[in-house]
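Just one chain follows, in the form predicted on its own, and it is written as structure tokens.
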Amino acid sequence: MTVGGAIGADIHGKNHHVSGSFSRHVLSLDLLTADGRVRTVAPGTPLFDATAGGMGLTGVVLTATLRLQPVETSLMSVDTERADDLDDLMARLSADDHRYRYSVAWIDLLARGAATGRAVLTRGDHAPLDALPGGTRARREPLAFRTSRLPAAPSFVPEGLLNRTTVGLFNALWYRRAPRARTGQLQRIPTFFHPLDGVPHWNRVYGRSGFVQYQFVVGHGREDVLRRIVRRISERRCPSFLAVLKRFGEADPGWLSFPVPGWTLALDVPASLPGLGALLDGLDEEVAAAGGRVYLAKDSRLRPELLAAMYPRLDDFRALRAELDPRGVFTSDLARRLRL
């Protein structure tokens, strides 16, 4: 993703508990419109908050200025536990995200019963330099950044590889091999942040039909929500093996931000499931009906008549862009399916 992208989606991260989404972290930027004028855009202005999370459909981001945390080493120092069910997990989450700078949990969406929502809770942050081994390269070379890569996914998986069995074996042997309380381990930032990056392709597991990513945000307060909609898609026997809960902290001033206080689960699904349009709707109604939202940066299906109850400014986003553009220059199929 570039600089630019993660403004237009306003991107969020393990930290959004504590350091807030992308935009936070802008100190202005230059964005050309669709008159062809390059404007100079600063945080608290109308336009400022329109382009943060707008979907790149204010204009181009030619450049901006970050505020960046600066960092001793490229190394993490991680904890790790297990959670016993989703209950236990928002209480762990609750009781001790604020002493980490970020925090993520995968859940187990095939568990049912007294372990719906076991979970593997992984929080950590940057670690200083006294924390690496002397006499160790990793000490010599604090800051060298490196990636490991692992055997590619091959380049065509058998539509039927991919099932509630396989997939029910593996979040059975991911979490049971999780350590049920570990603290201080090392890890490189690519294992942290995105090991998935490490197994080229891995997408070609899903098969041909590919997957549907969705993720939701619902308040504090509606954990009753939350904890219905992890129910509905265990019972379903949905095979989700990426699924993660984190914990939102205080609303960015985006117009079409995601983040709001409260709990977010992001999950990747066959797109072959068998009635997945009709489950993802009654999913959204629910999320809608809360006062929460679906992340438009992974919407595929949305339908329009919810938007606006997802998404309180949207009114005010619609009349900034007919008078910034009313063309139309900058769309997208994302904004003619939603009408942004």
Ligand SMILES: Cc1cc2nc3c(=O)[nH]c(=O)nc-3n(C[C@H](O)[C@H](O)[C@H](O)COP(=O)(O)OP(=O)(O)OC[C@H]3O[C@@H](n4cnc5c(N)ncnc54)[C@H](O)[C@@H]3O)c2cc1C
Second form
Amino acid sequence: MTVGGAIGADIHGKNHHVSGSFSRHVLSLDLLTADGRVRTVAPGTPLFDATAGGMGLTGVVLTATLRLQPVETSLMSVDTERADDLDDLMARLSADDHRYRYSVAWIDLLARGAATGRAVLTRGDHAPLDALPGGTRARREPLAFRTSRLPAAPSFVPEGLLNRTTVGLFNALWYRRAPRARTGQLQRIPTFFHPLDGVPHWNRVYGRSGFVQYQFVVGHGREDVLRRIVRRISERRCPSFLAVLKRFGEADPGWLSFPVPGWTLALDVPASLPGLGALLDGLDEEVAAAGGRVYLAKDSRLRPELLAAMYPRLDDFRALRAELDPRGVFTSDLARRLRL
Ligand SMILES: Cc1cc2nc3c(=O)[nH]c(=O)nc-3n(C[C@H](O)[C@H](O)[C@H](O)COP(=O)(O)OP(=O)(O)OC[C@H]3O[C@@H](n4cnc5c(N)ncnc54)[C@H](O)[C@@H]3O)c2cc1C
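Structure of the form predicted in complex with this ligand (previous: the form predicted on its own):
What follows is the whole complex; the chain from before opens it.
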């Protein structure tokens, strides 16, 4: 993961509802454009807004100046709660997400019936120094930080291991292991931000054919669409490891930036799932009809005719590209398929 890639996809984190996307924290960038020039690009200009989320198609970001968030410690203070179903989850997120800098929910998409959309909600902020117990090593070295080492695991997990039963058991275990409600737990940064890193090589469980990640957003007021999609996925019995639901804040200025105020769901589905293409095409249509969109950073299959409905500034982006790079020096499979 690089700064250039973070600007190219205008990525968002668990703090989008208060801090916006990555490009909101970029003060300036140097861009190598197709004519060989290096341009210094400032926020609030058309070239900046086309580059933030522009999937590398306006040029190569060579350097960027970022505004960072000072922290007093390298620990997080985390509140955890369980939500019984999707409506319970949305109610909790709507009620008090604003009190937390970071917020995310891990949904069990294999739960059905009354438990459809049950989730573990984790929210928190950087722990202040006085939250660390006195006399401890953490207090003496509050900014000490170690990256996690991935646990050793076999290099290939047989595809047969992935089925509804095993994934369902994993998800159920994750849900039950979480406390019904706990506040102020101190967690290391990787534990809070990258919990799946604690599951050895979880991605290999999908076998040689791998998985497709699907992420969409629908606006506030379209909770009906979110409910329907969650129900469709859980009824379809997709063996999907924990999916992630988040509530986005204000939209970002990037013309192809993904976030809009509303609900975003990200899930992994095995690429070998029979009927997957038709299932996701159907979801795309439902999302587009509701004024929502899919995340281009994670897309490898969206049909081009749905793009304009999802991204209303698409024509501006195409016009700027045509002027900036008339010979199409910068391109990609995504750009060719979606005619970006
Ligand atoms: C496990 C996992 C979890 C993720 N979680 C999140 C998440 O929570 N939120 C989120 O928003 N995204 C998430 N992503 C998506 C990821 O953040 C984006 O795909 C990001 O763009 C990857 O950055 P990269 O440096 O690896 O870029 P690459 O994958 O190399 O490129 C991504 C895009 O950026 C462009 N690009 C790369 N470098 C430059 C450059 N120097 N100048 C201009 N354009 C450039 C490329 O052309 C391409 O279009 C996740 C991805 C994975 C695999």
